[in-house]
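As a starting point, one isolated chain is supplied in structure tokens, in the form predicted alone.
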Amino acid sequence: MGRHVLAIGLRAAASLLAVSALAFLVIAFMPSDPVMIAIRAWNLPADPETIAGLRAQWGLDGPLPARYLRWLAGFVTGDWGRTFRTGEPVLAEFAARLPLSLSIGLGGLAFACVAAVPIGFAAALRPEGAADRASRLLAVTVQAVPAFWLGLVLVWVLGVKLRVIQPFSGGPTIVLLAAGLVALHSAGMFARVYRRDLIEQTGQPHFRTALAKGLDRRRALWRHGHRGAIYAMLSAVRSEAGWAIGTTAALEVLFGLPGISQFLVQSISARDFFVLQAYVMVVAVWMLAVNGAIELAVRRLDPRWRESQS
């Protein structure tokens, strides 16, 4: 497990140096200037020395491989710059947002997780019958309607026609309201794979050998299904978590809520180089994160690595 850990640790380090380096070629060469964008906004001089001393202050000056490599230091360092609309280091604006989009975020698809297994267990249990098609509906419609027009709609239905939520402010409730959509579009799509696993394993010898020894199909599907189907629940988790990020974002801007992705909104306008390529960076350690818990829990699940550990 120890080699497996440092496996997924070192091919996490290359993708993010490359991502990084991606991303910094892009934002180095979109359009228009910050240090002009920031003289227009600020009311500055627009003379060379006010301009040459912005270029030096935010490390603008320079060929752009030495720019890139004194970025990349100041970043693993915990040094990634200053905004350029407040002034404030950006670690700290960060550090102060993050916990709240993780909250949304990672919150939402805790929550489809845990809901899924039992809107999955009771479809697979009656195939076709209430449950099961109750689960369909709900996969197919939340997959159709986008979060943020469900969350316009949640807004005026409690927040201005029965008034039991305050929608612009920032509150828990508004957290949590927030969580549920990310949690409502990803539980469907969870639950329909862990209900098609649980019936395959209905086909297995294993599960028609329990049925036979007295084990009623409740039983049965928990005790031999189960685990195989949490395995392909959190396959299909890796799919749902760049797709978490983006609704997240959204529900962000649309809820007023100060997280990561409302401050990008912002920062774009004034092209905030450090605020967007440290957005970028978090990004990237979110997916690869996930995807290698994902990737050590189902190792753990796998039979066959419990067997050569034993």
Second form
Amino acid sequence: MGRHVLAIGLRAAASLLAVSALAFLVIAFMPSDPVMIAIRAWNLPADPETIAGLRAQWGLDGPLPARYLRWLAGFVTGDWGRTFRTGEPVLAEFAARLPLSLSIGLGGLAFACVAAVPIGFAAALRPEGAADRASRLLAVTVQAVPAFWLGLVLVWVLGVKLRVIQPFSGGPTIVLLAAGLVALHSAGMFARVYRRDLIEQTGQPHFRTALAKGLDRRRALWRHGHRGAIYAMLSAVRSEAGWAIGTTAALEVLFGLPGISQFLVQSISARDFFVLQAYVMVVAVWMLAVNGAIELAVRRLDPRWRESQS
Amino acid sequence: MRRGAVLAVALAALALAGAVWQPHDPDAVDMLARHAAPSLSHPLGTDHLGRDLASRMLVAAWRTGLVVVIVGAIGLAGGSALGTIAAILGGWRERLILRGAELFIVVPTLVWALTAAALFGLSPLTAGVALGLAGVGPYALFSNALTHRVLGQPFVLAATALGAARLRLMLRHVLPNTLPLIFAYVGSQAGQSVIAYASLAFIGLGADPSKPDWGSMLYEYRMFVFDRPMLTIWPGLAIAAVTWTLNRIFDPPTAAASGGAGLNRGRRRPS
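Structure of the form predicted together with the partner chain, given the form predicted alone:
Below is the whole assembly, all chains and molecules, this chain first.
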């Protein structure tokens, strides 16, 4: 087990390094000069000394590889630079906002996993039955309708017509609503994946054996299909994690929730490149952590993996 | 399928019409006609500045259409080229290309596009190029796997035995067999690019506020959801209609019945 953790960690670190270099390269091609923007933002005199001083302070002098190494050293040691807008350290700003974004994104994903199992199971129990049709409708709908628009419609229905929530208040109800909207999309997708894997297994010999032993379809599916379908669903979580980040970003903007994406949007008007770079890194860490956790979970739970490893 | 095709043609015609003609100037402010109800001259009414909603919707349709086409073209060309070239090169160069493609999956497409929009501004061109390039990774992996499958077929082995050159082999025997499947895969993601572009415009990094997009309209009109919900309903319906149609064309109900993104799934091989 320890060996796998180490291998996954090393692979993730390598990916992170490559992503950071790529992001650094893209951001270095930024058409506008951050130093000039900062000088304007802070009302500094635009003389050569100030410019050279700021350049040296931010490590903008020197060739690109040297700048990258300097930034990397700072990033690893927790010095993510300072924002132009507030002058606070970027790391502190992100640390303050990350819990909110994580609870929307990861909370939504977790909630979707829990909700998808009963939906998918009911759908697989009677293909083309009411539950199956409803879950298909859910999947087709959430694929076509952006979550932030659904959020707007909900604001109208719940906030204006029924008056049960206070939209744009940023309260816990709104965070819950945002997590629910992330969950809705993911639950639709997960339920279909879970259902399909269950149905696939009904054609397998072991399933027919279970039926021949006298189990009814419900028990046979649960006892002999559920575990395999969970692994299939966990693989779907991987591709859904990226989608959840995008949805979280749009929902933060919609509801005015102070998460990392809203912070990015506020910082970009100041061309705050430290924040942009940090944002890409935080998202990459998030994705790699989800991927690693799922890989470990599958390895740990799936007997097929344990057999092939030992 | 039939209904989907009809709807697709209608939507494409609307988008093309929006490129060249609108009933009113989409940016003409008319403070006397604010929040006008739908009428003959303003089929969908006007917004808080008296701008004609239908005209803005038409321009936005054209801009969204552009994004879909650019993303699709880059995905198809880039993905198939990278995947096929990697398979034909083989060895460490193939591993390098595939690792690079995997790298783009680590950071979600939308975040790459957000970065690009923040740096270069948001227009259908920049958004299309950014979403297209950032999405090439999965297509390259997919086309690489397909190419390997085709390269193992007897007719390819026969062509190799007859001494066909690599380039000829690729153009005559491999690509004609892989391209339709890659096209289907790229197409199945086309609906996602509509939502991604709408999200980008809604988040609004580097967007030009004078240019109407469905996403930016939703952002602009979100404050009027209390009094004028129709302002937000129309752009949302447009996004949903286009996405649904694209999903339906490229992912016929038989595939949808078994879970949607049919090609997307697949358990990782033990590495």
